[in-house]
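One chain comes next, on its own, written as structure tokens: the form predicted alone.
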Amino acid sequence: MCMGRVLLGVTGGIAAYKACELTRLLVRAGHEVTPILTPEAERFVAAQTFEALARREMPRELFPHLVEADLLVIAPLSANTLAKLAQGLADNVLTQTALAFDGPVLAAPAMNPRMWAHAATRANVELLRSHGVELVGPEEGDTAEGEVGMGRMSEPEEILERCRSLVEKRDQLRGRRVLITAGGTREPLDAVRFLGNRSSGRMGAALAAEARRRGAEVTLVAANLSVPAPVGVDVVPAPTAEELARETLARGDADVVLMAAAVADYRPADPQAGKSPKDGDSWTVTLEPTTDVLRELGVRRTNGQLLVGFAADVGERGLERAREKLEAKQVDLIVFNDIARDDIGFDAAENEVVLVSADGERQLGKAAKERIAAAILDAVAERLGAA
């Protein structure tokens, strides 16, 4: 197993006691752990406890060696420190380290459910993600105040598993060019109206962030994202199906292509140049098919290239169509998700998918899209290794 230098940030909250177990697990796994506690964290668990478990003293000021680690983990991440990190504030050693650290950052939020649900926290979460920070959790369950809801810190074992993945796989795709499409295309009806879909682009953005963490050179062809694009990737805007086809095919010689965008199958044949007035008459619109980008990539694919398609469909019949799509479009993998459910897929932070390949099928249970992205790229890396 690949060992790493892990900085473990601990913030104020009752969940700080779980960070003790996380420290023990990281050390047992062979990682070099440096604990960094905020002053508020020391009100719950003494710094000496972490120093004993990590066998390393906690720094009292920012030293250069703190930014040379392989991974920064913050568990628990309080609402207060989350807000500081989102805004780039640096008023203690942990926030100073986070601002100076340019490696992967993993954070496990823990707070009262109402604090987690507040609009300010939700905005800070999206801002933090746009800075490249990966979040694990929070989970639903009992909280310190006796409430039940979303806000409980993920278990140390789950955080450890993600730490292991980030450290072990940090160079897994080094030297590979990865092309990802994300979002939903919009096909103009007139100057102000369009035909579109509900895709936010969150799945594609998560894939791009994960591929970059693994060392790939990543290009994201973005169709009307409603989430921030990850840092460190080349973003190419492509709002319509025609533009997405052009930009994707122009870069179609990448080592890996993941077609996560929801591309319109049809577009208005004769979009109006101005705004069509509402006059009470019926409006008949003729639709024409758009370019099947995935099929075209399959036809053009170069030797050794890996192609991944996505299928958003309904139920068992939708899964069967995904199986048919695998062969018809000459791709290596199809990621199917059932859009009949409103708790996953479009507009949701979580997903549940089936990976369909010629070798069989694998179900990925409901999880944050970041975790789904990691599992998809595990499958990609496995196939690249076998090629």
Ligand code: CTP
The other form holds:
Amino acid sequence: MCMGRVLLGVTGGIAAYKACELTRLLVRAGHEVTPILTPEAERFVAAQTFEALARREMPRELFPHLVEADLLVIAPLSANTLAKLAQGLADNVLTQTALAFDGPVLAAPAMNPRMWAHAATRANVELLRSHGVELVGPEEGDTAEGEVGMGRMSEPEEILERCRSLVEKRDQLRGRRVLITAGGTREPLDAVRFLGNRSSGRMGAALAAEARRRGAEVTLVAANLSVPAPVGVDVVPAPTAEELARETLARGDADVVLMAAAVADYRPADPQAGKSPKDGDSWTVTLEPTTDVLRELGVRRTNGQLLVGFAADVGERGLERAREKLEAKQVDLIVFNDIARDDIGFDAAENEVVLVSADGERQLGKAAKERIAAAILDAVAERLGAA
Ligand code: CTP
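Instead of the form predicted alone shown above, give the structure for the form predicted together with the named molecule, please.
Now the full complex is given, and it begins with the chain already shown.
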């Protein structure tokens, strides 16, 4: 069991009572817990309750030693504090600590389902993710106001499990160079039009954030991301297949390469200069093949590099093709994603994938892309002997 110094932030909301149980579980698991309640949280549960459970006083100001902790977990995280964290406000000890702390942060949002669904909260959540904050929940269920919907805080056991994983894996990939490609390339037809695809870059961004949380030195080769890239990651823009091939192959000596980008297999052979006018005639475009970057990496690799490919395909036959690719492209692992379903995959927050390797297959249940990213990196670490 790997123990850590855990800062437990508690914000105002009825779920604050569940944070008492989380404190108890963290202490029982051997962690050193420092509770930090916001003034709003103290209206729901007395700080004394947490102090008794944690056997530690709650700091009333931002002491320098606080920021040396191994993990900051905020449970529950209210819509209000979520917005403050997204914007970097520091108006109480918890928000000050969060701003001064550069270690891993786990947050368990809990709020009314309509607040969770609001465009302002959605935007704040994307910002928090891009700051590298890992979110757990919220879950669907009954809320305090008697409504059913997305907004209930995850159970303390689930949060404990994520804390354990974050503390245990914080140095797992330290010293390793991890190269990740993400997003979808755009191949110019003329100066304003392009051929593109539906990839948002969400999966690749989640992988980059997770690799960073595990201490890796991360480079993200980014093709037209529609989500922000995580902080602490070196971002290299590569909007076309050609640029992506060049930037990726130039960094082909990384310890791990995760090819999550949707790279065009073909591009217009003869893109027009300027904007092609509309003249009522049909427009015939000849497409020429692009470099298969993954295949090229497989051919070139000389060190013990770990190579992970992604396959977006349909059904059992697609899975079969993913198995074939493993050998054809000489990669260690293929992450197979069934694109026949529209509740997962492209531009969705969730995914359900199968990890295909020479030693077998592992089906990962439907989960947030952060969880899928963590499972992929678990498999990577295992293969590197770092798990
Ligand atoms: N890939 C790549 N370079 C390309 C195209 C794809 O590196 N020009 C990578 C993707 O990043 C992904 C994997 O290859 O990791 C996908 O394999 P691919 O064979 O392209 O899959 P599909 O296009 O889905 O299948 P196929 O081409 O066999 O129809």
